[in-house]
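Next comes just one chain, in structure tokens: the form predicted on its own.
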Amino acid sequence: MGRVARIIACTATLVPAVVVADGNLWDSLQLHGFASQAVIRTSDNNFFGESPKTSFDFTEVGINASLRPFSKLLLSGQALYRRAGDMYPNTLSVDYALADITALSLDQGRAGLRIGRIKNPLGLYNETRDMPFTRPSIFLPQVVYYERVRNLVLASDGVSVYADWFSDFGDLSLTLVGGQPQIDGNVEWSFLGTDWPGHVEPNETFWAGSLWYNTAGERVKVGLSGATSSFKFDPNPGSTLKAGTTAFDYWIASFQYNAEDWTFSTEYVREPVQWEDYGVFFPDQKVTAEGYYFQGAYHIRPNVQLLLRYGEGFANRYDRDGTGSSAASGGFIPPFSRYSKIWTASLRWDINRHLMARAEYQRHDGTFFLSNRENPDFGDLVREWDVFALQLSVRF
């Protein structure tokens, strides 16, 4: 957060000169916000809190602002309070905070630069995943958008360059981001299995990028996006886990078709992960996680939408039933903890332009996407389980 503030402060030195040029600075100021509260009940397993007992631990409150002191400079940011079970208990953070400088603007396209905390351009939903009104359902497809490492892929502190080309045959958009990732305790729980004595920290620059093609009116949207980085573990003295590194890539292929009353979306993710130098208690290894989903949304009425989705995710695409991982652990890790197969039905009701209600049901086979932080004991996991959720959201 301090790093972002310094970057924005440097950029903000442009504002006085700009104000003299354009005059009415505050006329461009926009303030918006949202709040949402969900109630979650699962038949088994913890998901956003102690959900078998009914959880109210999924709360989001955001305030965002934007200011355009000059036609080629936009300053924007959002503060977010978020509670999501044991993964993110009562966290207040800067969701994004950036200066967007348009370097070139023509009828055929534009190009620019963003500096600050920047949302990573990953898949159809990562850049808008914190707004309940822009998510396709209460929960994003967990086999592609891993909630347990949300902060790691959400945003980077650094610099982004972007370019858009417009034509009668469609539009092309290219975005590249380089910066510092947000590393928190969930990264250690997800990639190293538990909370070891010590801490994790970035090991190298986080790189992300995307290339999108949209037909006229965005009826068809096709994209390829990805990220690559690594982090290192700094152990406390006497720790059984040695100082090691984890490198990962995260690639998403996306397709969306928008008709008048319905939308079809599908995405495929592949994530190679490599662990090195952690010692005998965590041998060097390399696996490739994989996931995909198919999703259809239909407007029953202009303000009522039904969504159906099926997705599958695997911790290792070469061991999809999990039997190899289970055998390697001596049976300690159950096979079903290495995959997830999920059916989802979700209903959205826009009561008015400011108020939205949702209801959602999920049927699960497997527990791959669940957080180890919320479910630390493999022996308590249940293979087949259900999720029931309600959410009420407001915006202004």
Contents of the next structure:
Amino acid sequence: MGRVARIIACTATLVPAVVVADGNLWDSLQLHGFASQAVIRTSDNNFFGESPKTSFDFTEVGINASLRPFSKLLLSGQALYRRAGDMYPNTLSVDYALADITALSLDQGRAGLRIGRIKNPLGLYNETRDMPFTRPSIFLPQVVYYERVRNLVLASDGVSVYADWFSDFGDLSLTLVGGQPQIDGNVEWSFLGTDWPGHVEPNETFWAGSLWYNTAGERVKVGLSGATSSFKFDPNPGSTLKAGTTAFDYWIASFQYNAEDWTFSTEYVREPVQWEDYGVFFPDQKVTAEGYYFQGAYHIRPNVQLLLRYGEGFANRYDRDGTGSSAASGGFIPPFSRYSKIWTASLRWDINRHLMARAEYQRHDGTFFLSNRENPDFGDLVREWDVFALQLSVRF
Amino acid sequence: MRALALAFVSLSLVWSCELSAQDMIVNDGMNLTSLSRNQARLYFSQKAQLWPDGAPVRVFVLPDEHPLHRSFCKRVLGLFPYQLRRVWDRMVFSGTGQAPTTVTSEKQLIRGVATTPGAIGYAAEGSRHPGIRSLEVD
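Shown: the form predicted on its own; wanted: the form predicted in complex with the partner chain:
Every component of the complex follows; first up is the chain already shown.
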């Protein structure tokens, strides 16, 4: 953490210097950012705030700076402000803050090292998941990119090594990250069901890695990425939930095809989770969550894009219809809260280089990916529901 | 048949509009005479961030929707402009790279490349200007 703080401090002192930029050192300074505001209305269930009554609780603002003081050293950092319903009511965070050192740069490839807070290279979208212009739609495919526990896999405080090989047949990119994950209250809600007396903290090093292959010209992009770690619960004295651990893996297989006017993407995720030693009220168990989506985006005009997506996600791949879990809970948990099947239609309009508007409709069967922090009472959940959303985003 | 002929004529018109070729240009101080298409792609996408001599690659481009940019991407690099944008955005917003310098006119682009060591860009074919050199793309 101290390392991250030092890098941020270093980056922060650069900002005033841009005004008096004179020497070569500051010539490479770049500032970029974005801001977005969405309005969300759902037929039922809370999604990013009290959405059945129309919610404005989805705001994102990011500002970043980068500097290349020497040709082999890149310093960068981004501050992120987010409001996302009851999951993140008002959060200011350091999204990333890192030093990137190029160790090797050849015609055939490059290799290097990153130190600091590093975004985990998971799937097509995790690294820039909060930058609206890089997302395919207002909301990422929820069946793969769980919003309710986003911070668990978002970034690591640690070290990363990367290597890229370039050839006429395409590029191969390997990245490995090891560090400490960002664990917050949403992890406890999602994995332990409620806010227990005590708190959740990292247990082991968080490891993430990715391997990507692109054809030359990036027509085809194929990748495998994953993460593995565990966290533990530190109970307050007298807590009914004991000091247990939860170990999880998170694997994503990705494929994308890019044509001039359209892009097809598909991803498959698998997340085995194991709960141990939480005491008699929370028996040991092992469950594998699963999800996948197919997505096509077509440019109707150069600045207007229509996207269609279908995705399914399951809390337990061996109990996809949720009836097993529901029966085990004596009917307390409805079966449909263990899966989500989602149709999405989204329209993107790039008004100019800096401004983008989006409109989105989703039809849901099931409530698996909803945050129980936002929907604490199972009895209030509605199985079939709709989402309407609009979003306006700016960038510089 | 007439519709087909019309379609053919309009297609050839589109082609002839696009045929105004572009040159890849670099700062005159660069010790380079040619690049392969794949190398050019790597430098423009900023996946390769250093020249063989270790100096940083400084990319100058026109806006994504500019006809010269679109045409250069497709014809010289074999990429669609949105693909470059996607790669640049991923780097800029994950802190793993820097954005190219975007200028609004070809004149500014040429001037930028001429006055920046390690710069690479493009211009309409046959552009002459002190400080720049055009590169062969094999």
